[in-house]
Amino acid sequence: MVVARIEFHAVARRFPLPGGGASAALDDASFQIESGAWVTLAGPSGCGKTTVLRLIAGLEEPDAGEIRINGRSMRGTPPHERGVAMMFQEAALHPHMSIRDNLAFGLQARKIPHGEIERRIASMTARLELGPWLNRFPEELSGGQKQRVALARALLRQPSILLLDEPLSNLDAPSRLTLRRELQRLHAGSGTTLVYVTHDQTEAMSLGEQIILMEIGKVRQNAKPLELYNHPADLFVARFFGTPPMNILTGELRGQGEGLSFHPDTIENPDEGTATLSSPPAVESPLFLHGLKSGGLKLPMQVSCGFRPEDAAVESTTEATTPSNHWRLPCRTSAIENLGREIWVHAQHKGQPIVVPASNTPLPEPGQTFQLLIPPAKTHWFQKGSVLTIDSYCQ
C-alpha cells in the first residue's frame, strides 16, 4: 500500500453569496499531515472541516493556495487518481443490492479481477465480522451495522488516504464506542493516512495523534491532543476542549511593586468580596519585566485568566491550613450538579461564572459563599483572545 503525505499551503475556498460577494469556507489554511498518521479535524459546524475533506478528495478545487499529496500538486488531478476513499455521515448503501453486492460494486467498477474481489471481501468480512449480513439488504441492518458496511466498502479499495466525515454522529453511544475501537484497530499498522472529521471534542481528544482545530474557515491550532488541552493558543481553543470547559475570568493586569497582579472585573454582585491574584507566573519573567521598565508594555492591561475546573478546589472547612502558594478567590454558589461519579459546583465571582469539582468538604449551598483555591502555575493568560506573549513588548 502506498502511503500519503498531505500538505495544505495557504489554501482558500470561497462560495458565492446570493446577494453578491463570497463566503470563505476556508481561509489561508496551512498544515501538513504525515504519511500513515491519524489526524482529526475538529471544530463547530460550519467551520470548514468537510470542505477540507472535499478538497483532499478532489471533489472541489481551491480558489487560492496549493494542495500536495506526496509532494505532488493536486491542481487538476481528478479524484480517481488520488488514492482516496471517503466515508460520509450517512452510510449511503445501494438499497436494491445485497451487502455482498454493495461491497463488490466499487471494485467491479475499477475492473478488479473477480478472484481478487472475492479474496478482499472474505478478508474484510472476517476482520469486521460481516459474515451474517452478506446476503441481507441495507434496510435489514441497524445504523451501526450499515456504518460498519460503509467502512468495509471504503477499506476494500485499499486507499492510501481514508477520509471520514463524522461517520459516527448518527449512532447511539454503544455503537459509537464499538466502531471507534474498530477504527483504531484497523488503522494500527495499516499505513493508511486517515483524516477524521468530528465536532465532538471528546471524540477528537480520544482519537488520533494530531488535532487540527478550526473555526470559521481558519485553523486555530494544530497540535497533539494534550498540547491543545494544556497549552491552548487562544481563547477559542481553551474553551473548546474540556468538560466542563475552562473557566475564564476577565480583568486587569496591573503593576504591583516589582511584580504584577490580576484584578477580576466586577459584572454584578460587588458585595461578594474582593480578590487580588498576585504575580501571575505565565507573565512573570525577566523579559516581561524588562518590557515594563523600558516602557514597551503599558499597564493596566485588559486580559483574560483561564484555569481548568479540575485544577481548582473548594477550600476545605476542616483543613487547618491552606496551601500558601494558592490564590484564594471568593465565590458565591449558583447551583450543584450531581452526576453520580462526580459533583460540580457552579458559582460566580462578581457575576463571572465558574465551575469547579466538589471536594470532600460539606458542599456549599446555593447562595452560600466560599473560597476557591487556584494554583497559579495552572493558569492560562490571554490578551485580545490570543495567548499573552512577551516578545512583542520587548523589541
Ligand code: ATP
Second form
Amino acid sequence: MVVARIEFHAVARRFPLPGGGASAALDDASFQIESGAWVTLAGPSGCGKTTVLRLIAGLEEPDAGEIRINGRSMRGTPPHERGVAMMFQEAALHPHMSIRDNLAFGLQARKIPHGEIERRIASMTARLELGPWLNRFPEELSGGQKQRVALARALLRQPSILLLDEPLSNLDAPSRLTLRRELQRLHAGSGTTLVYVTHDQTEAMSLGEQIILMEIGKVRQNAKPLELYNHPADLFVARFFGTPPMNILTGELRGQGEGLSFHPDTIENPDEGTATLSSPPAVESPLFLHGLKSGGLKLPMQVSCGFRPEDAAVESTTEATTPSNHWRLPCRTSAIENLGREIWVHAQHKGQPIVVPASNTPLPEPGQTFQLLIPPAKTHWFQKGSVLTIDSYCQ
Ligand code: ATP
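Having seen the form predicted on its own, can you show the form predicted in complex with the named molecule?
Everything in the complex follows now, all chains and molecules, and the chain you saw is the first one.
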C-alpha cells in the first residue's frame, strides 16, 4: 500500500447558476490530511462535503488552487491513477450481478489472483455479516443492506485513500453503531487515509482523529473533536456540536473600573430582573486589558457570550450553598422537556432563549423564575461571530 497524504491549497470549485453567474461549492479551502489518518468532513447539507470528496477522487477539477497527494499536484491526473476508492451516498451496485460478483468485480479487473479474491471476500463477509445475501441481486436487498455491500466493496479494494460519503445513512441506529466500530477496527493499522463524510454531529464527534467542519463552501475549523467542542473558532462551530447546542446570549461588554462587565441584551422585557456579569475571565487577561488601554479596543462593544447547557445549573431552592464565583442569571421557565434519562429546562433571560438540565427538584414550573448558575471559566466569547481573542487587538 502506498502512503497517501492529501493537501488542499486555496481550492475553489464553482458551479454555474441557471440565471448566470456561479456559486461556490467550495471556496478557498486549505487543509492537510496525514497519511493513514481518519478525517471526518462534517457540516450541514449543501456545505460542500461531497464536492471535496469528488475533487480528491478526480471526478471534479478545481477552478482555483491546488490539490496534492504525497506532495504531487493532481491537476490532470485521472481518477484511476490516484489510488482512491469512493463510496457514494447511494450505493451504486451493478444491478445484473449477484452480491458476490459485485464484490469480486473490482478485484478481478485489477487482476488480483482468484484465491486472494476469495480470501478477502470471505473475511469481509464475516466482518460485515453479508453471508445471507451473497447470492442475491441488489434489487433483492434493502437500502441499508445495499449500503453495507457498497462499504464492503470499497474496503475490499484496500485503497491508499478511501472516501466514504455518508456510508451509514440508510442503516438503523443499532446497525450504524456496530458498523462504525467495525469500520474503526478495519481502519486501524490499515495505513489507508480515510475521509468520512457525515452531517451528523454525534457521528463526527465519535469518529476519527480530526474533523474538518464546513459551512457554505468554507472550512470553519479543522481540529481534533474535543478541540472543536471546547474551543470553537466561531459561533457556527459553537452551535454545531452539542445536543442541545451551546446557549448564546448577546449583549454589551462595558468597562467597569479596571475590569469589564457584560450586560445581556433585552429582546423582550419580562420582569426577570437584570444581570450584570462582571469581568468575563476569557477577556480579562493583561494583554486584552492592555489592548483596551492602548485604544486598540473600543468599549462598549457588542459580543456574544456562550455557555454549554451541561456547564450551567438551576440554583437549588432547598440547598443554601451556591458557589460564590458563579454568575447568577435570573431566568423565567418557558417549558420543561422530559426525555426520561434527561430533563431539560427551556427558559429565557429578558427574551433570550436558554436550555439547561434540570439538576434538582422541585423542577421550576413554566412561568416561574429561577437563578441560573454559570461558572465564568466555562464561558466562550465571540465578537461578530468570531471567537474573541486577545490577538485581534494586541500587536
Ligand atoms: P449533502 O450533505 O446534502 O450531500 P454536501 O455538503 O455534500 O451536501 P455538495 O454536494 O458538495 O454538498 O454541494 C455543495 C453545493 O454545490 C450545493 O449548493 C450544491 O447544490 C452545489 N452543487 C454540487 N454539485 C453541483 C453541480 N454538478 N451543479 C451545480 N451545483 C452543484
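Just so we're on the same page, rigid core means the largest C-alpha set that superposes within 1.5 Å between forms. Numbering follows the first chain given and starts at 1. Quantities reported herein were computed from a predicted structural model and do not represent experimental measurements.
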Same-part call for E203 and L183, two rigid parts between these two forms: yes
Swing of the smaller rigid portion against the larger one between these two forms, to the nearest whole degree: 13
Rigid core superposed, the C-alpha shift at R136 between these two forms in Å: 2.5
